[in-house]
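Shown next as structure tokens: one chain only, the form predicted on its own.
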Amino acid sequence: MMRLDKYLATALGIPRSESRKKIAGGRVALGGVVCKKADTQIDENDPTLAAALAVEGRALATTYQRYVYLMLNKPQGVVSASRDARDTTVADLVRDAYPRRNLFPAGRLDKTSTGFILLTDDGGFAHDILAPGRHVEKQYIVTLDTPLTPEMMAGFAAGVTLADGQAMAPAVAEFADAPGPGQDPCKARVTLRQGVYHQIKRMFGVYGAGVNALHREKIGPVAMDAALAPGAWRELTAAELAALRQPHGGAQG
């Protein structure tokens, strides 16, 4: 159960007190009855209670979000985590258009990392979305410092087994650039259904190859909008998050 007023005020995303100032005014009814008492008791999880409040004469069902969804672009130097004491954070780039979501990333990226990066604050989504046994995929353009190799490629395709012995599930390794003159045999696509603390830079680490840039372009059937520039962001579409919720192919790269 929750306070009417706090609802209102997390529902609207304005201040508790403006809050209060509906409600007291007679602006706010649940059930078709004017509701004045900010103490009032609801139940936040009934799916019915959107459609039931309305503030100003107008259903919160059709104002009220109940979780969001971000798609942003992490730029280079950006931590992936809600709150740091020293560095920026990708909560942080998106906190002024948000400031009373608690939001945070649904995966990981390294600093020096950039590319899609998914907020909410949604935890049974983003628990779904990690869950080792969903098997959601996540692509990588990732730059090496020598050439991608055949052996590579058939390791990471066999499983690599990394220094400290312990073995990666199946990845894909290919050029990223289609064959010819043009092609920059140094950049590679790498596909993960997996996720474990600097996986990508550890299993090229095994070959002898150094990782000078990783960005992840795509979770999931959903890739990165190329529109966005480093550090924007924008809510998914309905489509792009009824896609990532299918039964599919990763956890975090």
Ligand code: URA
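C-alpha atoms forming the largest set that superposes within 1.5 Å between two forms make up the rigid core. Numbering follows the first chain given and starts at 1. Quick caveat, the model's predicted, so the values are computed rather than measured. What changes on going to the form predicted together with the named molecule:
- Core-superposed comparison between the two forms: the CA of Ala239 stays below a 2 Å shift.
- Core-superposed comparison between the two forms: the C-alpha position of Leu70 differs by less than 2 Å.
- Core-superposed comparison between the two forms: the CA of Val55 exceeds or equals a 2 Å shift.
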Contents of the next structure:
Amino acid sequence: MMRLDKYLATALGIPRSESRKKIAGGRVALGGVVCKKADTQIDENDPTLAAALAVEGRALATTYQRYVYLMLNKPQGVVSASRDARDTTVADLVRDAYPRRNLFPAGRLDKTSTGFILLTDDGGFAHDILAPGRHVEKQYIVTLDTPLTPEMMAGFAAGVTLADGQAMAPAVAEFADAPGPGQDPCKARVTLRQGVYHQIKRMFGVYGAGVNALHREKIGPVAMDAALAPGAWRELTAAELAALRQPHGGAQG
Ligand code: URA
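Show the other one: the form predicted together with the named molecule, since we just had the form predicted on its own.
Following is the full complex, with the preceding chain placed first.
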């Protein structure tokens, strides 16, 4: 059991004082009856609660979000963490919009890398996405300081052994552009099913190639929304979330 004001504050992601105001103002109804007592005990596990509890005339079932799932286009110089003493974090970029949520990145990009970061407060979901055994595919556009070679492509396919002896799982490296006169030979699309620290930079490093830019464009079956400028974000659609949750959509292997 839980106090009504506490439940509402959590469910709506608003401060407790705000939730009390709504209740005292007669804007909250339980089973169609206005409830002005903030200390009313409710059963937060009651599956009918979200339909029975209405705020400003709308059942919580239609507004309540247990968790938040965001797609963010990480800009350069921002770190993939919740908080950092020195640098701006990906969570800092969305904090004003979700002041009551503890959003954290489900996966990392280097400080210099850009692109698709998933932010959520759903620990179970993050765990599933990141679990090594699930092998969720991630796709990157990599700008090299030298052309992509057949040797690199074959090496990635076979599994690169890093300078420190760690053997990487097979990956895909291919030209990002279609063949033809407009093809940039230094631009590669890389698909990984692993997440080892600085993995792509270290894999290309084995061939003496440096990475000038690295942008993640896809996680599992979900592509980064091209309309999102660096630093911009939006909530995942229900379809995107469902696709990521699919055992063979969000993860394979
Ligand atoms: N590999 C890297 O080297 N850096 C990233 O940010 C992601 C993959």
